[in-house]
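Next comes just one chain, in structure tokens: the form predicted alone.
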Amino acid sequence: MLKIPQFEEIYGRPPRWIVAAPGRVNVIGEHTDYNDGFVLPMAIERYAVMAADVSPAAPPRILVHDSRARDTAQIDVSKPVTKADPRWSNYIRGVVAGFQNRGLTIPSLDISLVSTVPLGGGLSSSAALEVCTATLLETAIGTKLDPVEKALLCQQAEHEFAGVPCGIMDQFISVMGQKDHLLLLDCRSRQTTLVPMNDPSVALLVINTNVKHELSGGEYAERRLQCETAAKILGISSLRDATVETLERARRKMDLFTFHRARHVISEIERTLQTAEAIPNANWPAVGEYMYGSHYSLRDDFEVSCKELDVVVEICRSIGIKGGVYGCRMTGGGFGGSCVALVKAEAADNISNRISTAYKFATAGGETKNGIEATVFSSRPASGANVIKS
């Protein structure tokens, strides 16, 4: 779903450039990134899009109108850019600062922004915005960053300007995604491998539960510490180097929670590699079982699921392969957000309707009118950041 910003209506002239960058869904490989493991994301057909032109404004500044926020941000680029209001502009400011830190001169720009990446659904709307900004600046300045450098610049922007300690997956797939391919990312070496997924008989459904539970605080940090503790007990630098056998032998040396967290990570890394092997061979039943296995491990061992995510997965399981669903799992950090399901493409619309109806009924305690509306859409693996008009 590519929606072009209304630049001319806002600024009274046509844009010189139009660029886009996608959100993502992680097909499998959850909470493995900070354990030096593997992840398998794909770019989705939902994008942040910027239309822009140079401006005669002096001193140089960037003016950004966000149609979703119905707000405009002004960024003074005549001096080092810092954090400021409105808050959504900090994702852009962080990228601009990254370019300034590389000695690149930013011209005055008028920008119109629109995004179809859902907010708060775990689909990386922030990474899409960061990578879109970087792509526009590359185009306007006439320079091209190395793709890895570009992704890391955007990650740093999120760390320093948005205060979110994200991994590298979101920015990497938004920069490097290719149509009809997933991206197997080694989070230790940062090596990427394209995994072809060009079978037209299958599609991926993204099911946003439209629920995000407020947590008591520290759950992410706690799990990260438990993983680090397990690695230390095992005498290794990260759980990437552990096996189920070595973990079992050390079971009595760690508490039950630490053991379970480590078991999830070790098994999830294995499932991710198995999935990356099964997809090019179109072994969809096997891929589906790996997805279910991932969800149950996240639910039981890592304890980051919630009742709404579990409901979606069980609805998909009840539809089954005969009904067109191969597998389903929560995606993202957990405690709400979205699920991803592998389905038969010809049945995608029918499956979407069945999931929506059943989810609303289940979350209403049997009274449909009070249930939660899920947002469901289908996507093929999409292209990464690109220039639409230059």
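Positions refer to the first chain, counted from 1. Being a predicted model, the structure only gives us computed values, none of them experimental. Note that the rigid core is defined as the largest set of C-alphas that superpose within 1.5 Å between two forms. First, how it differs from the form predicted in complex with alpha-D-galactopyranose (GLA).
- Once the rigid core is overlaid between the two forms, T272 does not reach a Cα shift of 2 Å, moving by less than that.
- Core-superposed comparison between the two forms: the CA of S125 stays below a 2 Å shift.
- Core-aligned CA deviation for W284 between the two forms: less than 2 Å.
What would you give as the form predicted in complex with alpha-D-galactopyranose (GLA), now that the form predicted alone is on the page?
The next block holds one chain only.
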């Protein structure tokens, strides 16, 4: 699964270090992280991997070859690093800048990068790249950051260098994921609880719709604002402190959109906690229902789903528990990307095929005459970032 970057072919010598950081799938708890709520993601067996060595180049610079972009970026680290082209390098630049801001000196480095986290699939390819960069810099400099500080540094890189006002979920799980566990993260206290997920009778399928609707950037920031507005109207610092009852009582003080956005967040926090309780009891039918509930709330109240994601969820619903599907929902920011489904392990291959066929059929017509090919894979919960060679 893990492809080692072709460092030697590019730089003519073997790498000194190899580090990896995973993407993630969020099982439940969507658009709750920036509302101080709970999330329940897991790291997936898809990684950003960097192989690297120091270089004698002076003044110090970082050279990164990205095999996916088939492009090389050069970053001058003799002065404060700022945003620049190529665009993909900004995730790396942002993390380098975060290390510089902590007074750490960055050496000259040659790096080759390979990522198996799909781009635009809602599986946090950018967080994987940021956390991978941070793990490499820790190794090269010989200074290990506290895991929370490391995740926050990567989040800041995303805010300032990629312009995405994301929450803390993606970077936290890429740093702190544990094999065979989901991570229940309290986004207010930043406390984490490992939730074992190693029942061999179930599997999690990731279904990438392979569509990404362009409106995602501005819509995400707009949702954040609407949540903040709702909290302000309720007189609280974040929607974490609201209940369905307090929201209902304030219904007439806000417009319908704001009310719906808040209702999603409040109910999603509740579902996330209920799911974290049901998983250790192997109550899979209940977990499945929370997942469907989450999807419908994201579709109707938060309005971040899209036709293709809804199609996948409805296909899963029609296969049903009898056919081996407990539940399914969109995962990540929305407007395309992936769904996550909880299925009976013995039926996983058959279900993957059924979903792919039905999805292709349902999306045929109009612009996509022959239908869209979904990419379906299953993943066990993986470990967070680690050093493979040092």
